[in-house]
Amino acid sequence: MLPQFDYIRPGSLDEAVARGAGDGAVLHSGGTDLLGCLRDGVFTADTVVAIGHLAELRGIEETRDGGLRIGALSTLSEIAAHPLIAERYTVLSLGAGSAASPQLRNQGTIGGNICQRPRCWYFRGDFHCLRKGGSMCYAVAGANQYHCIFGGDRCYIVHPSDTAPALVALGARARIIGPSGTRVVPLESFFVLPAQNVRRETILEPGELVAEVLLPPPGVGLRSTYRKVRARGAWDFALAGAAAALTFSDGRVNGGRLVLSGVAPIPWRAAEAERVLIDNPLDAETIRRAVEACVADARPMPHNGYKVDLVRGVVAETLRSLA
């Protein structure tokens, strides 16, 4: 059952920011994650500030420089089906289209998807873990088959979003609005590792919200795709996934990014694998070397070592599909 809270429907974006900065306030857009967290007691809220009706946060449109602006309230279904995104930013179209179920994609927004809370069963359950202000991460000695193999430090969550790795691969930025004004940050810098702050997943301060996502113009020769491995064919989170956005010239990779999903507390950029790819043809030997570079720093837990092989397989499939 949902707890009691005050519900506010502000008349403007400025009012939403002001109300959202209050103690015990949370923002509500699609609500596909927020309402579940409140119902299950993951966190509490004194005030829920609705922003789903604010027109300033909607819309998908081309920018003057040839990039794309995606309003934070754009649904995953809208993004997956948008012709410009499917044509120019295929990795994002596939990421949005592979998230959750059709019903949730119709309701869930891009802003909410990149800001959703971890799906760790200890965090979501009746455990006073580190991320909820406790003294320990129960996954360390517990059931950790779905936890991270990269970037774990005191807390071993995995980032649940399928759109976030695609956006990082594309070099997207987020425009953030808050009580102190507006700032634009690269999505790669938006997410917070447990070693930086074990209580937070993003850099958002109280009252701040993501207003829009900004995609740069697609590079010449860009090819991109997203693949993920999951336990079920639909309505499931990635056990391991790979978002690739690579540019090619004269048959060789000359730029781009490879970002892993389902295996780290943030969208995990495979920087060493990118270095292997640059200036090389995407042939079998280059792919083999890139795959091994991807898993070189993996630190599996007692029950999730299988994820190392999943990363090998999904990265190999992803790169072969772009070759």
Contents of the next structure:
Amino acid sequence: MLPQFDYIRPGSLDEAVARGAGDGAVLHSGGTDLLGCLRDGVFTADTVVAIGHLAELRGIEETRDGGLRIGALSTLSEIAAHPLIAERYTVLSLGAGSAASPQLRNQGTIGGNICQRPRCWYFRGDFHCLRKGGSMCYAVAGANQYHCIFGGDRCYIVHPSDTAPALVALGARARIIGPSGTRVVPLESFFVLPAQNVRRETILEPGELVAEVLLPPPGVGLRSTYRKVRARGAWDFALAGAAAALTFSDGRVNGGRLVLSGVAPIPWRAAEAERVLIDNPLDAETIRRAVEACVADARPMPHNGYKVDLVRGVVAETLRSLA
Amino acid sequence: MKHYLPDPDQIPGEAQPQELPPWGETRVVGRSLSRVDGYELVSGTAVYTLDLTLPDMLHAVIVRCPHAHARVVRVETSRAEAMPGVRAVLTASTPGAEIPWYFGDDGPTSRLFDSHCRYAGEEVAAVAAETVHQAWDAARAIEVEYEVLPFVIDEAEALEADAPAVHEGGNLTEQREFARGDVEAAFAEADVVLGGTFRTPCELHAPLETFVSVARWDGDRLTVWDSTQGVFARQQELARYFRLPLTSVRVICPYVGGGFGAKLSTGKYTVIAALAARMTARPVKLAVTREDSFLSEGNRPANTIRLKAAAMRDGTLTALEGEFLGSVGAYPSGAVSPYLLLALYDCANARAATTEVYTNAGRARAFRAPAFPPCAWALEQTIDALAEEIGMDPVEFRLKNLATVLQLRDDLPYTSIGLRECIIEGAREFGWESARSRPQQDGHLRRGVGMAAGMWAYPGEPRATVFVKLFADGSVNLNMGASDIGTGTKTVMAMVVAEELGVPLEQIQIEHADTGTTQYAPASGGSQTVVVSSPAVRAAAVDVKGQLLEIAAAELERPAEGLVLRDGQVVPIDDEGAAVPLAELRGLRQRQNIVGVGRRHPHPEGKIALPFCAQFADVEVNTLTGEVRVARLLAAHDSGRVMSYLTYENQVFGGMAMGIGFGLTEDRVLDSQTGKMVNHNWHDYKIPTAKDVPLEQTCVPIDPHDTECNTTGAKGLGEPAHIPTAAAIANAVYHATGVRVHDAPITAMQMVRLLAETRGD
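Can you now output the form predicted in complex with its partner chain? The one shown was the form predicted alone.
Next comes the full complex, and the chain you just saw is listed first.
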């Protein structure tokens, strides 16, 4: 059962920001994550501020610089089916299309998808864990098969989004609107590791919301893809995934990013692997070295050692598909 | 089927076996006809218990123990009682709530609200209020003080001397041994001996409609609408709990949104609803939440099976030995079964030892062929490995060792056994030989095929009474006690009536699953519904037919033997032009209706009727990621006569989809630190989706034309359809990769590691 709360439908974006900054306020766009969290008592809310009707937050259109603006309320279905995104930013199209289920993709928004709370079953369940203000992370000595192998520190969640790794791989930025104005932040700097703050996953301050996501123009020779491994064919988060957006010139990789999903508390840039790839042809030897570079810093927990093998496999398959 | 369904051998036989000649060629039975309730089901007009709203109805919710093991010290309800809309708060000390609770037939082992809570999710208190929201608010306001106790959730640890005791008297619930022949000698003399330890996961039923009851009292009479697989079993148990005569308890269930065995036994929620209804003099609905259903309303327990098998080089299976360990959860139930090990193959030397224990976890319930899929998982993989070891094709090896009698029951003969045909025809339709030798493509995807056989053990509880009523206009009312748990029972039975009375399906109305208006039938479980009820339906229809033809013979001045019923008419065989519509029979109009009564005849003496099957799987394994994709499945089943082709195929495909879950995705996870379930929702508990089930599924019915099993020739289908699927997939995975996966489910998590280990990474 949902807790009791006030529901506000603000008349403007400014009002939404003002109301969203209030104590105990949460924003409601697609609601696919929010309602589940409220129902399961993950957190509570005194005020639910609707933003799903705000036209400023909608729309997908090309920008003057040749990039793309994606309004935060764009649904994952819209993004997955958008021909321009499929053509120019394949990794994002695939990421959006592989999330959740058709029903959830019709309802869930890109803004919500990158701001969703972790799916850790201790966080979501009846456990007063560190991230909820408790004193321990139950995953450390518990059922940690779905937890992180990179970036864990006191808390070992994985970031659940399939679009966020794609956006980081593409070098996207988020335009954030809040009570003190607007700021534009690279997606890569948007997410927060447990070592920085164990209670939240993004840099958003109270009242701040993601208004839109800005994609740079696709680089020359860009090839991108997203591959996700999950426990079943649909309605599931990544056990591990790889979002690759690489640019090629003269048969060699000359730029781009490789970002892993499902293995770290944030979309995890495989920076060492990127260094291996750059200036090299994407051949078997480069891929082998990149794969090993991806897992060199992995710190598996007792029940998630398989993720090291899985990252190897999914990265190898992803890179081969771009070669 | 101990703990779940009555033992047919303990049911007194009837003096007069009712014998009808077997059907020859049928006109309706066996065809592909749409479900008689198809419109209601797909249009959403079918009223399930969860949909039911009665005037003045209250809503009840349950307060559950959050600890795996605890004692209730104090329950403070005053704040909840004062909250708006609250009409009743029930705890262990509420007058009338001190009800001893039975799990099975061995006397009470708990209470409705037991102060000793033995698993996380056990019922502690309940609230009934005007709205379900008010009930939840009040439930949260109930303060329960617990003394938290040490818990045990691991089966092996439960047997250790210093393990926390789930019940006084220790955690061992049952140990059994079965043996025939000389296993030791056979192992010593065998050319090949191999084995291994297999583990299967704890699986949750997860029916689409959750567990729900609506209770209403009229004076001392109790009416319960319940999402149940058997209204008569529920009636009996409610009568016991409330000390009422059977006639004062009416249980009704027109539609069930899935049960899979979990809705055979009475849940505490039903009794709590009835109790709250009595206290408040209002109807009360209690719908267990999805999450709480996972905790409290049953599971198929994890099995650990250590298997050893031996064969001679010529392909003779010479010895089978198994040790089975499983937990019933916190209360008496069943956990393991060596039945397949001891019955499926002809094997002179066999031994099995079973150990069942209590743990601080939700109680096991019947679950589509309860412990058979785990046993098939271990046995059929071992058989596959033996065949390879002696260099024989797995199909050929199985064919060489098929049992022809039930060795578990002193070599009792079967009324029919189509297992050989299932394997041969299945392999042929599947293209076994060519698929088996298919070359691998380059790259990291590996294809493989595997198969597994199975059988089911429950012949059914042979008692049911059915009424068939023919109205003056030629339309028909079928009145039967059986529940249709989504399998198409109503359609099958209507087809039986149509077969005998020659009326179209649209002219048949069905009343069923209501203890107030229909006659006894056993619960729909154990694959017995068609087996038990269809002969009774046939007998009732034949009774009507006899009376009708007598009337018609007099009016048409022709002998009854020369008349048949077809298309709503009485047709003289030698003068079809003289056919008369039923509505024009004066004698029928004069009587207004003809009522026929049919009773299920006893099982045949000295023989047993059981179904058999073989299933084949074609898989693709991604050797980089460990993902397993089931590309194609084929099921060849001897379930006797195909009564209704579409529902038959539905059962087979549904059973296999469930087998994909058992083999590839599903696994209840309990947190070792707290004993609490961490995946009690539909996201974290991985039921397969449409994308996990192959498009290419083939159903190959094998009909041995069994004229002895019963008067319709049908054997059960529901459980066998689920038994060998996971094992066939595991054997296909082995064929694809050379990796023998001992632990179900074969997740990418497990497979990617096993593949890496095999490569030596």
